[in-house]
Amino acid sequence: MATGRAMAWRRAGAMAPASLLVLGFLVLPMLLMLRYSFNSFVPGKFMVEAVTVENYVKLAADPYYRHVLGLTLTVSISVTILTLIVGWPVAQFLARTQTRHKGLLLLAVVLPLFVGNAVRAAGWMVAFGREGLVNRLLQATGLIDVPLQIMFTPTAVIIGIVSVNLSYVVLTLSSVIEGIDRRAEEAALSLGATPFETWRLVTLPLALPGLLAAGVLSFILSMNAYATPVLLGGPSFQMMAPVVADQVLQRANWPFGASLGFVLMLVTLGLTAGANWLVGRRYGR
């Protein structure tokens, strides 16, 4: 039995450093923040110890913050639907292609993921500016005379976030599609189904759990988007993540910032757990 106990100690020792880091740099700070979200904020006096739900009430009742939450949800839902539509063909192509250059194609998907959201937003600013690519092309073709205002609109933010999320969605979907047995599709084709019918009746239903997972991922990433709404939406376009940063850093209103952060986190975690539960129940792993 001594060896069993020694074994258990060695296991604990091997896992301790990583676990303690997560405890000290994530769990404890989150608990402190949860506690502070029930404190109250008195202008001029900073934070006052209390046990009150006034911050959460303010979030639910104040028209401005309801607008922020509503805007964040609207943008996130639009982004998620668009990302799935744009991402599917790319993912299916990546999953099924036999080319030698698959590594390069993957690089094209992964590189945007890694260069940072601010850099990508800069690219979209070149496209969307008053003198930018889109306006110049539309003017050259005679479709418009006066430049369109694209920057600082919901359209610009949605396009920007779609391009950020697309890499994640393509990678998730293509690994799911790769897991689908090709013979199922071939059977449908050999029985006379058209490629579209095969996709609709065989591939899509088999990929549904992956589609759900990719959708949830895209939704979460949009809910938490920071750089893209700040740069493409401008100062008056308020989504949740920039507002959390503003409350904590600029206004020093920790209690309210903490409650905003917690609502954002609960929505995120709730959705992740809900989707996992749904997939587990429906497809019984």
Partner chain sequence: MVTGDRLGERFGRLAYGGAVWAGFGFLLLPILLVLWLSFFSNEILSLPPDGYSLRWYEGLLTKRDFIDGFILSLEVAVLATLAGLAVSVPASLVLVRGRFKGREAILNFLMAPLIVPAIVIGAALYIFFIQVEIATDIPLAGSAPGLVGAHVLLTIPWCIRLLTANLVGLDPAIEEAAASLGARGWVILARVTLPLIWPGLVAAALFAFVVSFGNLEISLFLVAPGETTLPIAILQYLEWKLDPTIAAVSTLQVVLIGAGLFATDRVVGLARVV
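Heads up, when I say rigid core I mean the largest set of C-alphas that superpose within 1.5 Å between the two forms. Residue numbers count along the first chain shown, from 1. Computed from a prediction, not measured in an experiment: that's the story for all the values here. First, how it differs from the form predicted on its own.
After superposing the rigid core, the C-alpha of residue 63 moves by less than 2 Å between these two forms.
Here residue 38 does not count as shifted, since its C-alpha moves by less than 2 Å between these two forms after the core is aligned. After superposing the rigid core, the C-alpha of residue 26 moves by 2 Å or more between these two forms.
Please give the other form, namely the form predicted on its own, since only the form predicted together with its partner chain has been shown so far.
Only a single chain is listed, so you will not see partners or other molecules.
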């Protein structure tokens, strides 16, 4: 009993520094933002101390902000699904390849992370323009006669965010797949399972925690994307993060901006926790 308590105290001591960092840099600012969200905004007075729910009532009653939240959720879910679909084959190839150039392949996956989101979005703007690379290639191959309007569309925003999140998803999945014992897959194949059945019945269940972690990471990054929606979506395409920034930086309406930010955080955490719970139940069974 004493040994167990000593081990528990050692674990608590090891976790204490990280817990204090999370408390100081995440929990306390979130609590401060929550308090700001109950204040009132008076033009010319910046922020008036109060305890009111008018900011949340405005958010719930205004169809514009409901549309912004719905659009953010739609884009984030679409990006998460696409990154998992595209990232899995790449991650499995990286995890299973025996080539001596594996380090270079990993470097190719990591290299995009050295480029800022704004710079990357600017590159997509050049590619997606009416005279950009994509339209020129499509016209050269005879697939289109008139340039397509790709810029300032949901498609451009989704592609841009996918390009940002893909490296994180591939790195997360490849590390998980590498930890799966290949003998389990070989045993399934030797018992007559097809490659697809082996993937569905052996590889996928074993990689499910990593798949969930990669999906959650992609979803959180998408929900909080700022530079990509602003540059590729244009002024008419509004997601939550740019709207929060506009309320705080341009309109100086900190109380309403804080309420928008807090709702964004709650929705993100709620959906993430729900996905963890559902997958955890299935994985536990």
